[in-house]
Each structure stands twice: as structure tokens, then as C-alpha cells.
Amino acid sequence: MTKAGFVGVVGRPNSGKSTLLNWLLGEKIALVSPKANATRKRINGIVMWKGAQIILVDTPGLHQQEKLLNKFMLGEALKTIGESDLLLFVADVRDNLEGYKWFLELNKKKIPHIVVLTKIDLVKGEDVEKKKEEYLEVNREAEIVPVSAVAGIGKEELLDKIVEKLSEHPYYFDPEIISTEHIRDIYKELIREALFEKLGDELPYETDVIIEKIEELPHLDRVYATIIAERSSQKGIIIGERGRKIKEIGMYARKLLEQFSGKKIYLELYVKVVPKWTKNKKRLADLGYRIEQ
């Protein structure tokens, strides 16, 4: 029998979850940004390792806010905690353990987990050992794997540990595919990453992307997308003076799309104002953020 299972990737915002997913996968499918709460929906990446199929489920960061969109994001993370075969609790090695303590409370089904300490290239070796001791003081049974995507440390050890904990099961998906996501969902996330990259702190939190249409040709994809903002002033920030900023965003987004697809990309971006979309359940649902009662 083969091994296969769903592995939830959870943790506080900016802990390095999406970077970890892309690194383990060897492909960029998840949005990466230093800005908190960039990831909004779950996204699956499939890693084949030593005959096992690992379905990694990236999630929004564990956080609490009253906004409807944030409630949806927390709901995505909580569903993953409850539905996974194994959990990776991802934490910046420099963070305190409050997030881990909260995670242990949220993990009501006691799903087995591995603590993944990220960004260890930014601290000394003794600091990593000290942090591991802190986790063991909270949970003596914690299994801890320090990693660094930047320095390429810990990848094989982590994948081996995951496979060790998975149960025997036939593959859930074709072993040749790297994700169960639709191409339009991946393109959406890559365009959102371009917004984060080119607007930085100017980027309004109340922005999103709709993929209106994709025309797939043998060597070219034509992609038509709309950037959603809540106010006219936000639209002005995205477009920029004489359209310079939207041009920069488009060029960077096209580069990301081409790196992923291996094809030439023709990209048209539009900007549209949808007032108070983050506060309206129906508008949120129209954009794919359905909040359950």
C-alpha cells in the first residue's frame, strides 16, 4: 500500500506558511508577502515524496478580528485544523509561544502535529535550541523541525517526518499534478502578489482580484482580470499617476504568471470600485468568500 494524506499548514500571520508550501512543492502557487493576512483562502499543493502523496493545505493566518472577511479567513483555518490527517504548526523561530498555545486549544480533535520553526537562518544555532526547549516546556510530546527556505535547511527531514506519520492509503489524486486548484485561482493569487509587491504599504486591505476570462492557446494565455477596490481613492492608488502604477503591477504579474505557466501571457487589468464589499456577505460570497452561519 502507498501512503497519502491531507496535511494542514497552519500558524499565525507572517509565520512563513505560504513560503513553506512553495518550497516543499518546488513551484510557486501560493501568494507570498511580508504583509499580514495576505492569504485569504485555503490552497492545496501536492508533493510526492518517497512513494507517498502529501496534500499540503495552506491556510490564512490564525487571528481574530470582527470584520466579515477576517471571520471567513479564520473559518478556513479552523476547518483545516479539524479535517486534516496531520498538521504542521508553522512559527517564526523569533516569535513567542502564545500562538502555539492557542493552536493547542483550537486543535480539539487532537490531530497529530509537527512544529515547524521557520526562518532559522536569521538567528544563531543556540537560539534555535533554546526555542525548541520552550516548545517542549509547553508540550513535552511536541515534535519540532527547524527549517529555512532561504538557506535550504530541513526540507528532507520535514518531508521524511510527514511521511512517517501518514497512514497507508491509495493516492487521492493523479501523482503527476502539483495542485488541485483551478488555473484561474492560481492566476488570481499571483496577481494579488503583484499588488502587494508593487504597492507595499500603500496597498489597501480592501482589494481583491477577479479573473474574468482566460483564453488558453498552445503557447499563449490571454488573461483578463479586474482588481476590486472599495473606494475611488483606492482605485487612484492602484492606477497611479498617468497609469504608471497599474502598468508596473501588470508587468510584474505577467512575469509571475509566465514563470508558473511556462507560456507567454497577455494580461489585461481593469480596476473597479465595489463599495463596502468586505462588509457585505453576498458580495463576499460572489468573490468566493462564503461565510457559514
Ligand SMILES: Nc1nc2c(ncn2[C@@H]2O[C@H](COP(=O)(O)OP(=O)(O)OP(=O)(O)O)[C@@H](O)[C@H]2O)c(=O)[nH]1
Second form
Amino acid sequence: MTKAGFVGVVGRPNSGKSTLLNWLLGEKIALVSPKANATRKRINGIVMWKGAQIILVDTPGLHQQEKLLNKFMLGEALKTIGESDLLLFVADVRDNLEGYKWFLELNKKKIPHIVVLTKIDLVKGEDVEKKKEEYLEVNREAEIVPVSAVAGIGKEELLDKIVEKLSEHPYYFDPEIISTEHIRDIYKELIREALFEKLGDELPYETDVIIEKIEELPHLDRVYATIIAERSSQKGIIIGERGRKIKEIGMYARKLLEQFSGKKIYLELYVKVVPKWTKNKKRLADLGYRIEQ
Ligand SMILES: Nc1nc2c(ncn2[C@@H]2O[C@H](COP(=O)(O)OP(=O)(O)OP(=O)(O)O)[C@@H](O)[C@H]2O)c(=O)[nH]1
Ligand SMILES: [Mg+2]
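Form predicted on its own done; form predicted in complex with the ligand now:
Then the entire complex follows, led off by the chain already shown.
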């Protein structure tokens, strides 16, 4: 009998969840940013390891903000906490334990979890040990795996530990596929990464991307996408003087799309204003962020 299961990747914003997903998968499908609250929706990546099928589900960071979009984001993380077979609680090794304590409260069904301490390349070995002890003080049964996606430390140990904790189950999906996400959703995330990279500190949070059309040719994908902004002044900033900014965004995004698809990409970007889309239920739902209740 094989092993297979759904493994939720949860933790505070910016702790390195999406980086962890991409790293374990060996493919970049999730957007990564130094700016917090980049991930808005669940996204899965399927890792085959020693005959087991690990379905990793990346989530938005655990945080509370009044905006409707942020409520949707928290909902995504909470659903994952409730529905997974196993959870990875991902924490920056430099963070305090408030996030972990909150997670323990949220994990009402006591779904088994592994604490993954990320970014250990940024601290000394002794700091990692100290942090482990802090976790053990809060939960003496905590299983903790320190990793660094940047330095390539801890991958096998983590995957082994995940497999150890999964139950026997037939594969859920064809073992050849790396994700059940549609290509258009992955393209959307990668273009959003370009927005996080190229726009200032506030603007990325009020923008989104719609993939209008993808024309797939054997060696080339033509991708037509619209960037959504909340206000017309933002549209001007996104386009930039003589179109300079949108060109930069397009070049950055095109590289990510080409890396993922292994094809040449022709990317056409438009900008459209959808007033207050982050605060309006219907407009959020139209963009794929459906708030239940
Ligand atoms: N040095 C170092 N930086 C890392 C590592 N893992 C992630 N980062 C950086 O940490 C930042 C946040 O990474 P993300 O993967 O986007 O974090 P996240 O938890 O998905 O963030 P949200 O989706 O916003 O909740 C990025 O700048 C990453 O490059 C690591 O192992 N070492
Ligand atoms: Mg993320």
C-alpha cells in the first residue's frame, strides 16, 4: 500500500511558506516576496518522495485585518488547518512564538503538525538550538525541523518526516503531475510576484491580475493579462512615464513565466481600474476570492 495525504503549509505572514513549497517541489509555482501577505489563495504542489504522494497546500499567512480581502485570506488558512492530514507550521527562526501559540489554539482538531524553522542561513547554529528549546517549552512534544531553502538545508529530513507521519492511502492524483492548479492560476501568481517586486510598499496590496487568454503554440505561449488597480491614480503609476514601469513589470513577469513553462512567452499587459475591489464582496468573488458565510 502507498502513502498519500494533504499537508497544509501554514504560519505567520512572510515566514517562508511559499518558498518552502517551491523548494520542496523543485519548481517555482507560488509567488514569493519580501513583502508580507503576498499569498492570497491556497495553492497546491504535489511532491513524490520515496513512493509517497505529498500534496502540499500553501496558504496565506495567519493574520487579522479588517479588510474583506484579508478576511478571505485568513479563511483560506483556517480551512486548511481544519482539512489537512498533516500540518507544517512554518516559522522564521528569528520570530517569537506568538504565532505558534495562536496556531495551537486554531488547530482545534489537533491535526498532527511539524514545526518547520526557516531561514536558518540567517542565524548562528546556537540560535537555532535556542529557538528549538523555546518551542519545546511551549509544547514538549513538538517535532521541529530547521531548514533553509536558500542554503539548501533540511529538505530530505523534512520530506522523510512528512512521509513518516502520513497514513497509507492510494495516490489521490497521477504521480506525474506537480500541481492540480490551472496554468492560468500559476501565471496569475507569477505576474502578481512581478507587481510585488516592481511596485512600492502599498500598491501591490491594491492590485490583482486577471489572465484574459492564453494561446498555446508548440514553442510559445501568448499570454494576455489585465492588471487591476483600485484607483485611476494607481493606473498611472503602474504604467509609468512613457510606459516604463509596465515594461519593467512585463519583463520581470515574462522571465518567471518562461522559467515555469520552459517555453518562450509573449506577454501583453493591460491595466484596468476596478474601484475598491479589495473591499467589495462581489468584485472580490469575480477575481476568485469568494467569501463564504
Ligand atoms: N535567507 C532566506 N530567506 C528566505 C528563506 N525562505 C524564504 N525567504 C525569504 O523570505 C521572504 C518571504 O518568503 P515567502 O515564501 O514569500 O513567505 P510566505 O510565508 O509565503 O509569505 P506570505 O505569503 O506573505 O504569508 C522572501 O523574501 C523570501 O526570499 C530562507 O530559507 N532563507
Ligand atoms: Mg506566500
